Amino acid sequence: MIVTIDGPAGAGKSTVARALAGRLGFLYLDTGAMYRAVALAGLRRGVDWEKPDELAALAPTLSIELDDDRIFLDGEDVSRAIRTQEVTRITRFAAGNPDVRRHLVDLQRRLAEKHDAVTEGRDQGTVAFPKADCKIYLTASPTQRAKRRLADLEAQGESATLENVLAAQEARDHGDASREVGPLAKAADAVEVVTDGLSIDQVVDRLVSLVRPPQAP
């Protein structure tokens, strides 16, 4: 069984998807982390961001492994390194590269083909797994999303302001929705869940009821 969770940055997808996978006993795929890992590798290798072919050539040479909430790049745990503001700013070069995207979508499908899985990202229900058994579109108000992102940055020791995070978020939302390949979009058959005012447990309870509806008496 495949459960897809799509939605904009800061909606709580990673936290909720991880918790849902744990509750269901499913494999958890954080696909956004995979694009971040490619961007980090490009940054470290000094690729020219204005030459997409360089990043496209690099991606297939990388070893990217997911282990619950950790991601490994060529054997190195880069779970924290991929969450910096610097990597966030350049991830669009990986996410918007057709060849990189094609490679990672294929990898996502191979990772999920032998498991029940909860997979989250921007295009999971529309592109990666269009025939998924259950599709969810998780979202929240812009301010709530920015506050979550700010809290994450502060927890990593990075300085930022809510105003700056909101501005960066608006630019990222526009880029995610308007890119030519794998744009952020709600699948026609996805159920939208707004997380404002809800605890993680409340959101997960709601999603469990969507994946496994209560049986009628």
Second form
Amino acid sequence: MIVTIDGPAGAGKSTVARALAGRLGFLYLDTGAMYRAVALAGLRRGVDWEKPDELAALAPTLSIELDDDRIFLDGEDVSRAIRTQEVTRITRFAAGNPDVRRHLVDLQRRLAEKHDAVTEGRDQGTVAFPKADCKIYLTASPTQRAKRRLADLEAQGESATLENVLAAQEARDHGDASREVGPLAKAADAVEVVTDGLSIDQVVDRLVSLVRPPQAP
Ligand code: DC
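Mind pulling up the form predicted together with ligand DC next to the form predicted on its own we just looked at?
First the chain shown before, then all remaining chains and molecules of the complex.
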């Protein structure tokens, strides 16, 4: 069984998707981490961002492995390194690259092939798993999302202001939604869940009931 969770940055997708996968005993796929890892590899190798072919050629040579909320790039745990503001900013070069997307969507399908999975990203219900059994579109108000992102950055010891985070988020939302390949979009058959004012447990309870509807007595 495949459960897809798509939505904008800061809606709480990662926390909720991981908790949902734990509750269901499913594999958890953080596909945003994969795009971040390709961008980090590009940064380290000094690829020219103006030449998309360079990143496209690099992506298939990389070993990208997911283990719950950890990600390994060529065997190195880069779970923290992919979350810096710099990597967040340049990940658009990976996310907007059609060849990189094709490669990562293939990888996502292969990883979910033999397992029940909760897979989280922007295009999981629309492009990667259009026949998924349960599709969720998780969202929240821009301010709520920016506050979450700011708290995450502060927890990592990075400094930022709410205004900066809001501006960067707006730019990223626009880029995600207007991208030619794999844009952020709600699948026609996805259920929208707005997380404002809800605790993580409340959201996860709601999603569990969507995946496994309570039986009528
Ligand atoms: O969810 P995140 O913030 O870690 O995602 C990082 C970037 O990757 C973000 O700009 C959107 C992009 N992304 C994507 O294009 N497709 C996905 N399936 C997941 C993330």
